[in-house]
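Okay, so here's just one chain, in C-alpha cells, the form predicted on its own.
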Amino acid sequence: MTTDSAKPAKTGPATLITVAPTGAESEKANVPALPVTLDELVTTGKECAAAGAAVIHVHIRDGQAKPTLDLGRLTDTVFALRESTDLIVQLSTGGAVTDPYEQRLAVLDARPDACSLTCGTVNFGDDVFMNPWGFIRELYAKTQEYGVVPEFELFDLGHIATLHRLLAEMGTPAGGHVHCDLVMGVPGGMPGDAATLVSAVAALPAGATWSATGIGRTTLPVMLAALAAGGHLRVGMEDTVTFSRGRPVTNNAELVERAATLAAIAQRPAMSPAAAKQMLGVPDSR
C-alpha cells in the first residue's frame, strides 16, 4: 500500500511567466547586460523561452540605446521575435513617460500579439506617467479593432476602478478574457507587499487572471505573494537590475529561471507559450 509520503505530488494550474527584458528607464551605460539591440532582444527571447517564459513584454531602443517607439523598429522586432521564438509578443504602449499619445497609439500598427494598457495616471518617481481616460478608451478601442490582446497594467488600486468602468462601457477585450498585471513598488504607486496584493486581487473583475510585478527590492516579496495567492508572474531587467543585495543581474534568463523554480516549488510549473495563448485568447495564427 502506498503511503501519502510516497505518492507523487500533484501539481496545480501552471504559472504564466512574462519577461520584461529592457524597459525605458535604465541606461545601457549603467547596466551593460541590458538587451537593447534587436539581436540582443532575440537572444534574450530564446534564452528566456528556454528558461520558462511564455510572454515577452517589449520596449525597444534606437541606435544610441535610447527608448523609441519608431514603428519600423517595432515591426521588425515583432517579426524577429515571432520567427525566432514561440513567445507571445507583447508590446508596451507606455513607452517612456515623455512619449506622446499619438506614438503610443501607433504601437499597435506593428500588429503584436498583445500589448500593455495602463488604466490610469500615476506618479512615477520624479515623473508622471500620463494615462487620461480619453486616451485609455481610444487605445482600448484600437486593441478591439486590431484583435490585439490587452494586458491591463494596474499601478494603483484606483486603476482597478477604471478597469471596471472601461469594461462596462466598451465590452470584453480581444481574445475574450481579462488579464491584468499588478505593477507594485513603483514610487508613487501601490506598495509591493502581500497585504496590498491581496486587496488588489479582491477588487479585480470576476473571472480575471492576473500577474504581479515587483519593482526593485519588492521583486521577491511580490513574487512569493503572487504564487501564494494563485497569480502569475512578471520578471525582468525592466523591473529590477539587482539579483540580490550587491549582485547585479547577469541576464534576464536568470530572473526567469528563479521565477520558474519558485513556481515549481509551489507545484504550479511554468506555463508553455501554447497554453498561455489559449488562456489569454491569442490566436494561434499570429
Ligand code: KMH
Second form
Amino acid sequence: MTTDSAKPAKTGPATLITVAPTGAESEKANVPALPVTLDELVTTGKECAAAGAAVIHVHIRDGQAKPTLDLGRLTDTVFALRESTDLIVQLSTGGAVTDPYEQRLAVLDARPDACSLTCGTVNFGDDVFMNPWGFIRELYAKTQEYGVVPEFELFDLGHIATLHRLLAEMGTPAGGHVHCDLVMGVPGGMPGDAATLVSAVAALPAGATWSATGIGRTTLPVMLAALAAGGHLRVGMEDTVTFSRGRPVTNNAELVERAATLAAIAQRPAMSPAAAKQMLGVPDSR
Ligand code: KMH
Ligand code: ZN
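The block above covers the form predicted on its own; next, return the form predicted in complex with the ligand.
Everything in the complex follows now, all chains and molecules, and the chain you saw is the first one.
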C-alpha cells in the first residue's frame, strides 16, 4: 500500500490564463458590467492579474461605448495597461465584423506586446468575420516586421490548415514560438465540445502551445476539456456574459478566478506574466 499523503503534491506545467474582458459584440446597455472605458479596463486588468491572468486580449470602445479601432485610444490603452499591470497586452486585430482591413492592420501601430491573428473567414452568427488569405499574409508580415507576437485564432479546423500554410510560406512568428487559441462554439465555427477540441489539438503544428475558449454555454465544457488535454485557458466577458444558468457575470475577475481554481485542481496552477512572456517569446522591454 502506498502512502501518497506523505509526499508533497506534484504540479504539472502551469496554465496560461488569458482574459478577454470586453469584445466587440455585447452592448454596454445590455451588459452593464462590461468594461468599456479606459478606467474600467485598467481596473479590470488589475483585478484579473490578481486573480491569475497573464495576458489581456483587448478590444476598446469609444465615448459612446461602441467598438472602435481608433489608434490614439489604442495607444493610450497599451500604455495605461503597461503602467498599471504586468499583463501581456494583446490587442485584437479582429475588431468588430464591420471594421475595414486597413484599420485592423493599423492596430499594430499602437505597438502592443502581442496581437490576435485569425487564420480564416468564418460565419459569425448572422454576420461574417472576414479574414481572406491576402489579409492574413499582410497582417502576419507586419507582426514579423514590428516584433509583435501573434496568437493564432482558430475558429474552425480549416483555419489550422491555413496556419500550416502561413508558417510554411512565411516562416516563424515574432518571438520564435507558435501559440494558438481555439475559439470554439461560435455559431458558424467549430463546436465547443471535447471531441472537436481533441481533433483540433491533434492537427496543430508540432511544438505549438494552445489555449481554448468556449463561447457562451460552451465555456465550461471547453475549459474542462482544455485542462484535461494539457492546454491553456482564455476566459472573459468577450466570450460569455453568463456565469451559470440564469446568473450574469458580475465582473471578469470572477471568470479568471474560476479558471485559476480549476487549473489549480488540475495541478496546473496559473502561470505568472513573467513565465508567460518566456513561453510566448514576448520581450521584457518595459
Ligand atoms: N470580434 C470578432 C469579430 C479577435 O479579437 O481577433 C473577432 C474577434 C477576434 O474577436
Ligand atoms: Zn477578440
